[in-house]
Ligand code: GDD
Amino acid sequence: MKAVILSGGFGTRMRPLTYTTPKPLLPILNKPMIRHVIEQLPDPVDEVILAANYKIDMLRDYFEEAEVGLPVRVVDEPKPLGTGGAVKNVEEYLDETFFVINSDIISSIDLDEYLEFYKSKEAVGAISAWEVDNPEEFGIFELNGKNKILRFQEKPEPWEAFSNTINAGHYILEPEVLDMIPPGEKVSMEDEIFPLLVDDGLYGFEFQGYWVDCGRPSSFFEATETLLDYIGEENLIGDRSFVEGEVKENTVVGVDCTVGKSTISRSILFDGVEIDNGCTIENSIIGYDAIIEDDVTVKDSIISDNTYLEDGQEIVGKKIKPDEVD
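Structure for the listed sequence, which is one chain, in the form predicted in complex with the named molecule:
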């Protein structure tokens, strides 16, 4: 069985970090988010197909080096084709029931159970289901008592939201669904295909535990907190990192970082960050290899890779872009 992982898109909500790193490779607990997804795949999956375009070479390089326990085929999409077009673009590798999974989801879903659920239904497809308070940011659907999806709508206006049950981003589909997608065109699975599948047998699989879409800065922190909580740690310090100051709860320090006599709280430092003395870093993400000199305050901000912040600056509520981006 194959698992297609949707790994394209520009990750605009995660800018400025995604100017230099494709969203699937942004680290959650010092591991690319896509790797959390791959490690969750059940035994029947024997190959991962990455449907990618933006910064595809970085994805290729990562999977050439990393040992993820499964063969990963990175397939180029000549231009972003949307979630439906992306799956159509890898059709040649799909000849039986397959998974499609968003690369930015951190969750406790049991994909083996999901597959068993799917097999027990007369279905052409299934969507994982989660309950939220803000359904307008997602795709929503209504289920009947037998978990059959009665209607599906992507990103409803708040007043249109007929349900709090959202598409949690894991699909099981039959190859015949691909016949509904025109080749080479930009097609949204959620807008254009799911509403059409409702009459053919589309089911929703509910699960317990946790679920976070890490594609927004706020949820990037939420995913970090959720996973730290899950492993029972207050914070995480990466290998070969040296910390003299104070690292408070819900903070992740990447590998090869140096932190002087400074205080870091509810923040995420990517690998290779240097923070000197007297700094306060709060509720912020600091990109790869950034250097922060003495007595700098960074609050509620996102700092790009390789940024250099001189002594004494105050950065509050800002997104600092990389030098090469206007």
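Output the structure of the form predicted alone; the preceding block shows the form predicted in complex with the named molecule.
So it's only the chain below, everything else dropped.
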């Protein structure tokens, strides 16, 4: 069984971090977010197909070196094709029931249970289902008593929404679904294909626990806090990191970091960060190998990789781009 992981897109909402790193490799709890997805895959999956385009060489290099327990085939998507077009682009590798999963979803879904649920149905596909309080921000669908999907609705007004069940970004599909997608065209699986499958047997798999779409900095923090709570830790300090100062709750310090007599709160430090004395880092993300000298304040900001902040600077509510980006 194959699992297609959708890893295209430029990660524009996560800039400036994605100027230098493709979004699937951004770390959550010191692990690339795509590793969280791969480690959830059930035993029947014997290969991962990564549908990607932006910074594809970095993705290939990562999976050539990393041991993730499964072979990973990185397939170039020559132009943005949408979720449906991206899956169609890897059709040659799909000859049986397969998973499709968004690479930026962090959740507690049990994919073994999901697969067993699907096998119990006569279906052409299934969609993971998550309940939200604000369905107007999402595409929603309605389930009957047997979890069969009856209809869809895209970003309804609050008074028009017929359910609060949203598409949670994990699909199980039959190869015949690919026949409905024209090759080389941009196609949305969610908007253009799934509504056509309702009469053929499309089901929703409901699960509990947590679900975070890590497409923007606010949800990046939410995923970090959710997973820290899940593992019962207030913070996380990576291997070979030395911390002399105070690391408060909901903070992650990467691998090979050095933190002097400074205070770090609700922040994420990527690997190789150096922070000297007297600094305050709050509600911020600090990119790889950044160097922050004495008495610097960084609040509500994102600092790019390899940034150098001199003594006494105050950075509040800013996004510091890499030097090579205009």
